[in-house]
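This document starts with one chain, in the form predicted alone, laid out as structure tokens.
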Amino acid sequence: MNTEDRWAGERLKETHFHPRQAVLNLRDAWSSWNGYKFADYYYDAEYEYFCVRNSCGTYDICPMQKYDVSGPDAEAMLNRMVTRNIANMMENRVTYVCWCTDEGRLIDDGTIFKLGPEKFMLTCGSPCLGWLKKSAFGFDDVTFTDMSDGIAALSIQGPTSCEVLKKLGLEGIETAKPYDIMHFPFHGSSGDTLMVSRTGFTGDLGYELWIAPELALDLWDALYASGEDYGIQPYGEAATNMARLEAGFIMPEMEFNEALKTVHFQHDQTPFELNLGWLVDFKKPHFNGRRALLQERDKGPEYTLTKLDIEGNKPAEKAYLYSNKRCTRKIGYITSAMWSPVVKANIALAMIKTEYLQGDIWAEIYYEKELRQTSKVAKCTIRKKPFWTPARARATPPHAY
């Protein structure tokens, strides 16, 4: 790390954990994410990826932006926002939502928790108390609260996830489902509670745990020796992205650029271009883009996010997917991309104009090769389902591993 990396870096915000962290980044790989210093790796990239497939790792998502809507209004003003139907949510629950601007594009995504029938938190990846606000227009009875910096929370992910937790005295968080929330003493009898939500960005078994952020540290420590035996480590950003491109699941400035950051007009997406039309309920009263995507509902979008497996093991890194071999007719680019390990196969995420989608779909790699710059054009097949689901992910119980 260069001279002005390092005091960039001491300019950053401390996460709650990140005394512990400290010690265990061997490498000294921070980047920064919503104004905290952040691990990208801890020792290696790929190590970290494989405890999370095999035994378990945790990932520090205190950066997250956390924000507490409460009151009467909160669920009618929290409907209009997102594009989803939450009138019908069951408390200690947890859905994926996005949100669009007026004229269907993409803001963020993110998840709704509901707390209580007037009481819900809202977390995505960047701040978004400006939209929240102007989303209250209208409805007199809703408070935000940012607790971004008021909740520490942890993420534990991989097949041994859940027997770490019942060894850290969780008694029956193996009834737990997909998207349940959970509430815990922890601390003794003081009355402190642990949250914890089975969610997680891997897609494979795992849960998230929030908590005071006075209690982090002692919420690590009993973490760590209840995972001793289970093979627990800190993963990082990049262990982070090789698991979500499995999952095939969207990153911002990967997938999809935040519609309220970009400059050039339509350089962001929308749900239908990000195969996120699942999302978009047409039946719930009016919620913001609605008009606007209900017109490209029956138009088609231009492009559509699609799951490619791609032949050989050279990764398509940012290539340009043609609709024939001779590259002659550029139909389409890659956003992410990577040789997975777990599924054995070249695989990647790529925004395709929808047209072509019926059609051969051709990727023009470039790679290096003991230090000369190559190229090969690489068959590529459209895949339906993401490429990692492995059945713990959803079992309830989880099987004790």
Contents of the next structure:
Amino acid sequence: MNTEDRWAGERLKETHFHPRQAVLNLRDAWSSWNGYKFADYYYDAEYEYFCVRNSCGTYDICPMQKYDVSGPDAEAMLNRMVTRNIANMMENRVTYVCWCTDEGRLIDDGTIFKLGPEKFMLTCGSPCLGWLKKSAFGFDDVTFTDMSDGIAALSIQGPTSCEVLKKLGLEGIETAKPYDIMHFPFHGSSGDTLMVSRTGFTGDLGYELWIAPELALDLWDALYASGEDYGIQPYGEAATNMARLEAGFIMPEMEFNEALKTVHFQHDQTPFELNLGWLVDFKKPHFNGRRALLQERDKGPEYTLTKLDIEGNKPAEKAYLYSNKRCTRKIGYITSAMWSPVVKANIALAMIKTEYLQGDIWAEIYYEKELRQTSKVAKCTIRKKPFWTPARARATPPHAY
Amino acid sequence: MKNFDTIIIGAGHNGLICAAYLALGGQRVLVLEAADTLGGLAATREFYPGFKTSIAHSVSQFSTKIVRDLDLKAHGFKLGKALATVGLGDAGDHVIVQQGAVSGVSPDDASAYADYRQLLRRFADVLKPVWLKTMPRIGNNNLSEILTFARIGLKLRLLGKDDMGEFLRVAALPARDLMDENFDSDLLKAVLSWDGLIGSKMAPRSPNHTVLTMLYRMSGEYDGDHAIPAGGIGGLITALYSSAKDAGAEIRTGAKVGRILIEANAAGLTATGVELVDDEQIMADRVVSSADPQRTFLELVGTQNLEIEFSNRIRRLRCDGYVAKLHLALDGLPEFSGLERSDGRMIIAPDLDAIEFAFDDAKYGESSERPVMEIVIPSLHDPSLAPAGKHVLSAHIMYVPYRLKGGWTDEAREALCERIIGTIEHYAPGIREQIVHRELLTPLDLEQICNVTGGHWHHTEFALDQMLMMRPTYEAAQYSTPLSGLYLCGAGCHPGGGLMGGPGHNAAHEILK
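Same protein, different state: after the form predicted alone, show the form predicted together with the partner chain.
Whole complex next, starting from this chain.
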């Protein structure tokens, strides 16, 4: 009998941490991200969410795209591509960036790690090698290496995360400030086998660990041994989505449609629409999309991504927004919504026509009550600050447990 | 420190025309030409002691409006009589197209030609308003720009239902189909296709813009017939120079621009002047480049100062030239078998297949086994080009690839030159003995001599996807560019290349607006 797998090329790839995660995925709740088998949740999304908020959790970021961008022109090339100025970045620092088309429409957001004077790592949600190559045209001395498969990356987030890393033996990790990068020996190896950045996607205290794939499982085992008393638990996409919404972070295909994948005219977004104007540095004389973004800044964005606190407790998923309770004048739509356990509020992110931000906002929420479809109209209040922004997320050193 | 209102890079005909208009508009203008002579691809150069000629050797579409506006006649410009276009026949049975009639073909073809020409003239008329107008910006609803299109639409509609339908049908038809529909004579078909193909990467069977190219070339004084100005092509350049100079423009030769100076500050990037290769810096309110788009943006500006998608669009412009130039210094007037007068434009292309096969060689990077060509004896029209009693032969050779497999070695050049002369010899026996000197300029040579990327006649392919508001590409198709203070005025802009002057005229109009 032919035992060869006919669909081998079609199957989802397994990440470097898969052997451990597969055992823990009690519900076999897998989805996919960039071709990798990827946990939606392991046991229960809410339980995992509470671990992240109350103890700590690990989140597999192997499927995230990671590019090594190196060479004498690397900085200039990246600086022309992203809207923020990275020219004054210090080594071993991370910065959050976004990049746009010539028309100022958002392609993606991500982080830049400065690892040396001519060495950077760019991370982002979707593959972008094509855009990088286009962006590098005219910059002769820059090379790209897709490190997405070549680095095992694991995020550890939550209030006890620093403590777990201390237990793991990462001496001095508590001195790392947000967006710092530190290097550590690991498993008897000397030097900087393990890279740790104080970054994450939960709005809480957290770190991301970067290591060679062959050490991935050793790292997992050591981390889980250290974390046993600190409530360590793997969490998946569902819990991530809850945590990031509380932190006010945007998600592709929810808050924004990547410009290079958008077919309809201006169904993509500008950074100003997404409330990312602070990432656009007009003091920088040139970057891609600058002219268009300058126009957008001056005339104001058509829509503005807005944080809403909605009365009641019914998540306003996919709801339309109106300027009046009778729901006759449509002014926007909800992009993400949830009942936030930590804030104890019915929260949402919404795209609202900028001109209506000053007036009343009402959400027409459809929901189900034991199979009966029903709807209600709820008043929305704009929140300026992220829903969840604890001091511990920024404290250095973090609280010891 | 500001020395000039406008610096123009390149003193080809478009650079000079733009300079003249701007100077007439009251600007202080400086034109910088890299070569030691003016004219770019229309410059007259001595290729052998006592023998001179220019790359472009005839005029078919020079704008009569520009002649009037710049009062070029007062500056010595005078277009000669329309040249006969002669399809050289194998046994002296030539086809001659002249003054709207054709001889050497059957009565059927002769009468078909009259109808055909009549129709093309009507179509050419429709397009006339397009060439000297700025094209609408994509996504912009500026009324005057949109009116340009409305006017074309109206003219098209006024052709009547049948002719309008016919125009839309043939606009992108391959030359071969158009010819087969109308004529029987192989030689006539080849001759009439010629002006739709030459200068492009196109053969008779290629669908794209043959007919549009023909109509573009019919926009001049003689409805497409070629002519040579008094004093040759040099006469045109001298008149343009004199007109620009009189208007107050300053013109420097031997001044090669190394880069466009760019000021970077919180207001963004602005072109503020140029730096010559000898490091001299000259400042101005604006810089207007008549150099080709790739040279302008990729070399003089630098992609790091441009946007990502824009610079990649400039990169993928098709700029490889496919026409080589042969210059022969002759110690007498060559005799073409069975041809009374050799003062016309002689085409060697026995039939459409001959052109197609020559193209087939070139598109795979080979130089053509049987090149096809267009020959003019410029010294018959301007005796100053050769010593008394001697002559110059000038030929455009199709198709000669810019990128030859194995590269343009001396051997490759010599082999091609030998094949070309062998071909001419077939029609003009005895010419070999008259040759004092010969010079073959491949597209690669043209690139180096004339500072034009790919040695392309039109700076970049004149094709449907690179025409009108897409020429050279959107965001730079209205003569201004994404870089504040930088404009284009060369053949890489709408309407295109050839000795017409549209880009120089239109750019000046935009700048003075």
